[in-house]
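Coming up is one lone chain in structure tokens, specifically the form predicted on its own.
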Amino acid sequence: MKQVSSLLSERGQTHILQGFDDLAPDAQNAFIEEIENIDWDTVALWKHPEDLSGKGRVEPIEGLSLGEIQKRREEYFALGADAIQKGKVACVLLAGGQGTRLGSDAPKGMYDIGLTHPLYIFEMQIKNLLEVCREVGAAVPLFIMTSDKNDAISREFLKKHDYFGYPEDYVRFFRQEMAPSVDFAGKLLLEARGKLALSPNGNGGWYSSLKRAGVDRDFPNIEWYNVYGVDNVLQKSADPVFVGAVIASGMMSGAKVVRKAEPHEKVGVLCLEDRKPSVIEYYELTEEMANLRGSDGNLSYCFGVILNYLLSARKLEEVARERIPVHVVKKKIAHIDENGAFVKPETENGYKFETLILDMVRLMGTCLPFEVEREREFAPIKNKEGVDSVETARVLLQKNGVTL
């Protein structure tokens, strides 16, 4: 405890020890562990955050169109299937979120989208992966990233449902690492006595969280990680054609993309920034860029990302040794005040620290845009109604022959 007190004293953070002596021994030990896990370099960024707002020279990126993929489909499939059969490909399902916007307090993956029978988001993700496994005759390691809030219930749910037919030996769970929050003066915030106000460190933290958990150790041949979000119920993971195309390209990463429906569609766009792959938000495109068209009449900035990336394990090791940019974000952070009273602020009162997978793609150096059919592979569930909702996903699932 003396070491912890000294550490906090050096950093002007001893205020968080108020009431420590009144905690039960188990709670004291848990709090000490939280403090020992703080990344102080990240916390220090509150005062001098990296400037992540400016863009360099932005240009369109060349990618594989549907037609080009079809011409080489057999070649790509053979390459990808071979890699999967040799254990070189692993899937990482980002499933740390709750279904709050869907009106549920349960993990988002547990949300039931069925009409005549139960059909869960987790179930659809696993069904999609099982199709690939049957196609290539091999199982794929499936790493599921949960959060502190939904880890236990996600594990219990999937075990109860026998992993929806997926081989349990190939499933591993790991929890996303958490980052502390600070007020505008850089002081650590507490959510309760002996409990830091922690929040997930962003989807760019998946690799450091996976490595820290060591869940990859049982699969020593992994050369590629296919990382994707839980909310797209048509997401095709470990797609052998996608894997093979990226391997054939010699690039360090690949991104599944859909062609934008219109110039101002609200999707992140894969492009080049200072000759490196980059994803820029739709609102960062100038009017001229959004409407720019090539000689073929197609939009030049046309590749909308769908959060399905294939990343080289070797390059990820290099990236991890550097440092993924940390976004310092102003947020409304619930906490206790100096008197121990719980405060739920109505305005922004501090900073959270997040990393983004988009920055990770940029650090990979090269990325192959791989076009997929929107109606076959893009049915995100972000809202209960309206755009990208349960309703729109159901329509697309039915179009793809899924019985709801």
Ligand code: UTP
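Positions refer to the first chain, counted from 1. Being a predicted model, the structure only gives us computed values, none of them experimental. Rigid core: the largest C-alpha set superposing within 1.5 Å between the two forms. What changes on going to the form predicted in complex with uridine 5'-triphosphate:
- A movement of the C-alpha atom of Val395 falling short of 2 angstroms is seen between the two forms when the two forms are aligned on their rigid core.
- With the core held fixed, the Cα of Gly365 is displaced between the two forms by less than 2 Å.
- Here Arg374 does not count as shifted, since its C-alpha moves by less than 2 Å between the two forms after the core is aligned.
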Second form
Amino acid sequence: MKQVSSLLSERGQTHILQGFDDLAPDAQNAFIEEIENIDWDTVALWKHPEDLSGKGRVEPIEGLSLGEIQKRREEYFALGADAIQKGKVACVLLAGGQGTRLGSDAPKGMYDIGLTHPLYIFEMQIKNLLEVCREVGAAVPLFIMTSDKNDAISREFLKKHDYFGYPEDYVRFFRQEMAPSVDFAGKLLLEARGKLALSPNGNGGWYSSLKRAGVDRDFPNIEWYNVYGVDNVLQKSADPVFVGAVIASGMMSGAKVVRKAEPHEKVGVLCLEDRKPSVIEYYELTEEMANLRGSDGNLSYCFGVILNYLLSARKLEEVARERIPVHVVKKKIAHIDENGAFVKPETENGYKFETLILDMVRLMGTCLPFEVEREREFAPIKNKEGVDSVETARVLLQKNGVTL
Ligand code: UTP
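Could I have the structure of this protein in the form predicted in complex with uridine 5'-triphosphate, to go alongside the form predicted on its own above?
And the full complex, kicking off with our chain again.
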């Protein structure tokens, strides 16, 4: 204990020991273990949140346009369907986030977007995947990433709903790791006395968490992981045409992208950075880059990512040990105040530390941008109202013939 106290004192974090002596011995031990597991290098990043690794030389990337895909659709479909039938493709549904912007305490996948009947986000995801399974006549292993915060409730919910018709044998859950969070002065936040306010560590750690859990062991043929977010209810996962196109390209990864509607649209853009694929945020594009157009008149930096990636299992294994940047993200973090009262803030009050899957694209070495129709494949639910909200997603679902 003495060691822990002096460690915290060196780091200016002794406030978290408030009330420690009143804890039961088991709780004290568990808390000491939590403290010993803190990655202090990561916590120290709060001081320079915007200071990620400097950008290299950024250039536009060539991708497959809708027209080009249409021309080779059958060939790609056949290649992709064959890979799926041979068990080479697995889906990874990223559902470990907290969905703080949506403001629901339940996992985002459990959010009901129906109007006249229940229609859950998880249900839409599975419905879309089942369509592919029927089309190609094979089931796809479905790995669902949860976090400590929502694992039990997500499992229970999906089981209760009989996995919305998905074969249970093909479903596996795995948990991502957690990271501490701090207030704007870099002080560690507590969720309760003797308990750090831990949050999921971002979606960039999915591969190491999946491997640690070993959920892939029952599916020895996997060559490709299709990784996607839970919140796009028009998500087409394990899309055979996408899989086929990436295989045909010989690249190590592919990203579904939508063409940017206007130069300043707030989406991450796929490009080349020092000749490697990279996703840069909209605010990192200079004015000149945002407006740059090719000889065909189209925007040069036009491919907005929609969090649907296909990644080579072999390449992932090769680069597994490489580190990806930690992003310091402002969030609303529930915590106890100095009097021990629980606070659920209305506005952002601190930083979480996250790694992001978009940073993995660089490690893959090559990436095929694969254009999809925004109106048919991109309806993210991030917010309760306004942009990328339940309302906007409902409109898009209805346009695509889904009865709500
Ligand atoms: P977001 O970046 O939208 O984060 O996640 P979020 O936590 O869901 O929502 P906010 O920002 O708090 O409102 C994009 C995708 O990545 C998953 C989410 O579940 C979503 O599918 N994700 C995010 C994880 O699986 N783990 C994380 O730690 C963060």
